[in-house]
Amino acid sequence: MERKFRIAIAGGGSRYTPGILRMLVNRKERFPISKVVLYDNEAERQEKVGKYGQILMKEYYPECEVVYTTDAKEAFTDIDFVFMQIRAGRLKMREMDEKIAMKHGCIGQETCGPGGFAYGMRSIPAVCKIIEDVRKYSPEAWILNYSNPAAIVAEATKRVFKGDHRIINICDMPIGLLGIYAYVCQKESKQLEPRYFGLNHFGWFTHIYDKKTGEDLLPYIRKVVSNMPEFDGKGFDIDKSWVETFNFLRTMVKDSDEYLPNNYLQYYLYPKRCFSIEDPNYTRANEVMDGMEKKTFEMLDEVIEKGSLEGTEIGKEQITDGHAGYIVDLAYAIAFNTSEKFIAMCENHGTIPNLPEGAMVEVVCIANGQGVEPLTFGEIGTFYKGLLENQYAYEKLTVDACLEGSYHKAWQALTLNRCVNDMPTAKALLDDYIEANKDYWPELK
């Protein structure tokens, strides 16, 4: 009797969920499903998801169960795998992080620089308290967690969850860019093999090789990207800021010696620049608020309106999303022992061996039956040791401060982050932060 699965998503009402539930159509026959269960603390704004997912599953899926609830032992009991992408605070606090950033000098990006500080100590605890109920009432679940900072959510959980193997933290930044990389070879990502290391939004890829013939074409998409004409995003549904980024990717890749580097490595080694093309009246969060968050929501209510699909914006749109395929897939790959690879995080024991051991690096990794199981790396030059150390004393600082409740190592966490590097705007960014996020933060003493 073919199995299938129970599946809940933590971020119910996430503007990504409706792309997840989209992923589950489409991989039906690869992936069954019975049940998928939506749980969320915002209880309107997840009912708008809920019964979307109610209105798709119908029509597509008519065998899978969609259930929506605020309740974690409703949620939880009985799951095969969780799905996290929570927003502790959402984007209005993601727009307080990144506002509070420029006005000390400093970029504010969501996962990156002082940005990336503020939302990670409210992702702590948020991430960390769902993982307790799911570990209450499903003790053996796989819990999938997208949910950003990744890097730092990952030292974390793998310090309050010590050895709990069904805890994986993923990021589908690097299989984006080698879906940019696949178009330029004119083939398509599943074709192609990476090598890449890093932290996570800190990595770089060293080859992509081609699965039939072996090649690496690293050297040649090298080529073509570094002179790649200016992309004006037209006829792609794709924000302003995006454009900016995959514009400034061929800069990226010309200063780079040898690697194609992950485009978030722009805010750590070229942040004077991103500070300056940035409006501190109108940061990435308004953009999203006002574009996708704004949109999504907008089909959603055309969808339950009609009560169906059927003529609507959403669907005339594939039963498919890019972001949700990495996930989806990953669950398979799980639950059918099928040793693919993926690029994801796991603690470092010797897989990248001059790095510190126990550090959450971000490589390539097989995925089974038993989890992920990272392939040996060896290990890095001076220039991305120096990197990567310095960042992933940032990352375990910032952990600690939540945990402990330490000012002092909140502090010097700032103070280490390449986007502030400065002891007196660290104390500042910190002291304006504290005051923001009193709803969220532990109290640092």
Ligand code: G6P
Given for the second form:
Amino acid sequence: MERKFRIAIAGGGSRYTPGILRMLVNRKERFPISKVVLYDNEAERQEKVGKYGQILMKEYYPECEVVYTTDAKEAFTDIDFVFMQIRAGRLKMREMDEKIAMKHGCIGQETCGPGGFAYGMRSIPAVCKIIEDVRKYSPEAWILNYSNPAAIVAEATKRVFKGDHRIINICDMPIGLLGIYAYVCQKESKQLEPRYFGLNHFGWFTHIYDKKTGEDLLPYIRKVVSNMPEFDGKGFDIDKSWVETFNFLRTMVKDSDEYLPNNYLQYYLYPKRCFSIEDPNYTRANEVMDGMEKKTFEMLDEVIEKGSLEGTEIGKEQITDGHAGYIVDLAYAIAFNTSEKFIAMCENHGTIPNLPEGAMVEVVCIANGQGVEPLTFGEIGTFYKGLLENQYAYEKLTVDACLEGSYHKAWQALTLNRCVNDMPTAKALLDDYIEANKDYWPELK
Ligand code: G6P
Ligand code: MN
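Moving from the form predicted on its own to the form predicted together with 6-O-phosphono-alpha-D-glucopyranose:
The next block holds the full complex; its first chain is the one shown before.
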């Protein structure tokens, strides 16, 4: 008999969940499922996404049951895969992260700079609590985790759930960039074979091979990207700040003499520029709240009111979602032991021999029934090693600070962050963040 999988989505009330549900519909022949449970601690948002999911499945996937709950036992009992994408403190706290950083003269992004630090300190306890619950009710479930800041979360889950190879931390940015590069070469992503190294939101493509000919297309892509005309975003469902980010890639590529940098490096390598173009009173969190977030929930309301997707903007045709596709494809590769390649976070045990043992590096991996196994990458050059060791030390200290409740380590972490780099500023930031995060952070002594 054909095996049908049961999925739980932690962060079921997220604006990303409708996309994942649509992707599950899209992949139903390849990856058959019998049940999706949405789990969230915010009953109201969850109900909207849950009702939408029930309508979607009734119309396009009647064999799949949709349940939504705020009860961990109900959510995680007898589950095969947990897709986790929670945002501890939601966008309101993201706004605080970003604005407190700006107040102290630093760029405070969602996952990078001091913003990422503050979010990490909220995310670690929240993510760990959910994993504990999953392990209580489904000890063997695969946990595919998107929750940010993924680098810090990965370092924490590695330590707290030592040896649990069924927790896999992923990010859709490298694969999203690969999609852009495929477009540049007039190819599909799946025709390309990338080589990539770094930490999450802190990495570089070193080669992009054409699978058929073996040719390395990276030099060509570099040339095209650095000479790209201005992109205005027209005709794409994309916010202004992302248009800015994609345009800035041209400069980042020109300035790096060999690789293709991940766009998130802009915050660490160009912090002054990032700070100067950000509005301290209207940051990315505001843009998301007023844009994508609002739009998604309005569309859900429309579907719920009509009781059907028919004729609504969120009809199942809109299923080309990289974010959702990536997590579902990874689950498929694990479930069916396909040995496909993915870019994911793994413990460094010789993958990059001149980076610290055990660091959570983001590299190309083989995904199969055993989880993700990294391909050996090799040694990296001095510039990258210096940057990555500094960044990893910052991430490690952030996790230490959170797990040990150490004020001093939190201060050291922020001091090491390239977007801060100054002890008094780090202290002032930390004190403001402690005040703002009373309901979320562990107490720091
Ligand atoms: C990319 C990153 C994610 C990030 C997302 C949304 O996909 O890989 O980690 O959360 O973008 O960022 P935004 O600023 O649009 O909320
Ligand atoms: Mn990411």
